[in-house]
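The chain below stands alone and is given in structure tokens; this is the form predicted alone.
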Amino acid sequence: MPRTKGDHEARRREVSEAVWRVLAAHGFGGLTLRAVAAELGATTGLLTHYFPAKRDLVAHALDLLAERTAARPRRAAGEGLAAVRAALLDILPLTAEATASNRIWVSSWDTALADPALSDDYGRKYARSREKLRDLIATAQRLGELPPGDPERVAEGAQSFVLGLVVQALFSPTAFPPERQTELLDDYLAALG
């Protein structure tokens, strides 16, 4: 009996879940057809139907990472400084899921830096993130919750701070547990005022 489109889509979801589990456990450095096949309990031959080459597997993993990041629930916050704080908290590895996602993002940096097209794409993604943050900061400034100044420059500093904190928390989770990350972020935001 031939496979139906539903079978194919179900199998593709299973493959995607296996890719995600490999990424969460081993990062992009451990992402191989063999590792995904082992996680899936399948042969590498089966995977070549979905990913004829390693580059196809990496592209799928990057797409999966972007999709999951976009779909991740965000903290509800009004506007002003509370919205800035919520946006920055959403980046930090404060939960097991956020830790896995951040670990995958950080491990993907090497892959992106090695490929000019991916590097350009990542540059655009981080620029869009800064633009959103800039708009939140400008609102906080208009409300008098942050001092006047260049909101773009403040956004650049805030993004740099929080990404540095992500790296610290991933390398030293006992020194930077969620409550410590939150305290450091609050200290950073207080210093802006």
Second form
There are 2 protein chains.
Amino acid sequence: MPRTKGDHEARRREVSEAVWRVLAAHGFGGLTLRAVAAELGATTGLLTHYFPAKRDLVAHALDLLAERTAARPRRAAGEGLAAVRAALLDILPLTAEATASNRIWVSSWDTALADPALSDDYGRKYARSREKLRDLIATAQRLGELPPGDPERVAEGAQSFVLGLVVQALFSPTAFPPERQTELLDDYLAALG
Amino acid sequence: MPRTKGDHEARRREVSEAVWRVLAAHGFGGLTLRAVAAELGATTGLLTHYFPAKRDLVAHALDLLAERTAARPRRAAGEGLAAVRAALLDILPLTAEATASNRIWVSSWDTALADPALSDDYGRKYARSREKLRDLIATAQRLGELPPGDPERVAEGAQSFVLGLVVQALFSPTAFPPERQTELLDDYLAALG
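Next, report the structure of the form predicted in complex with a further copy of the same chain; the form predicted alone has already been given.
Next comes the full complex, this chain leading.
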């Protein structure tokens, strides 16, 4: 029977799922054709059809991370300080899915820092994220929910805070359960006011 | 001529220096016997004498990172809020040396998260760092330089803030030069007061 386009796409999705599970368990350091093949119950030969070289596998993993991050569910935002809080909560590892995704992000930093072009990409990605946050902060300031001040600078601080909280929560999940992460974020936002 | 103990130790130091330079340039993802040999101008055969397996090389790299972090120069601390500020400034990538060291730390997170025992080690390491910070914060509170409140919780927030600032500064050195990092830290400390 000839393979249909549907078969082909279903197979691609299975491969992507296997890549994601390998990343969540072993990080980019453990991402090999062999590990993905084992996760998929396939041969490495089949995988070389999708990923002729290791760098193709890494590129696919980075695309997958970007896609899944863009597509992740987000809190209903409203505006003002509530929207700032929602955007920051959306980053934190408060669910199993967000924990896996954050673990993969943190793991990808090693790969990204080793490649100047990718490192610049990451720099731009975090800059865009700060811009979004800056706009939310500026609105909260206009509404009088945050004190006046350079919203970009406030965004730089807030993004620092959540990224570092992500890292600590990944290494010490017991010390940083979701409630604690939320309390710490609320402390941070209260101190801004 | 027989090799002396001094020769042997000098050679070990050279090997460690080469491992450090490979880590600073390529991270843990780029740490291979071949890369260290190239950096050292030696054969991989010589290196297998020091590191029979890849995991021995990684273990040495992690030891080196811990040693160099413990031995790094620290600001004269005083006590109170000034000591809290000095301890946090000591973490930030404000010099080339601190940038290399932070870059290696961030890169090591991928390796650490992939290994449950190492991940626990890292969790304990960050917990000890928070404890030191907590004690400095408690003193600043007793001196009336910070408002009362759970010093542990304040330490969790402050450590989050600097770790995330490290990550952003590594990816966007132009947006986060040393003066900007220092301003952001001072904003953070001012908001605590």
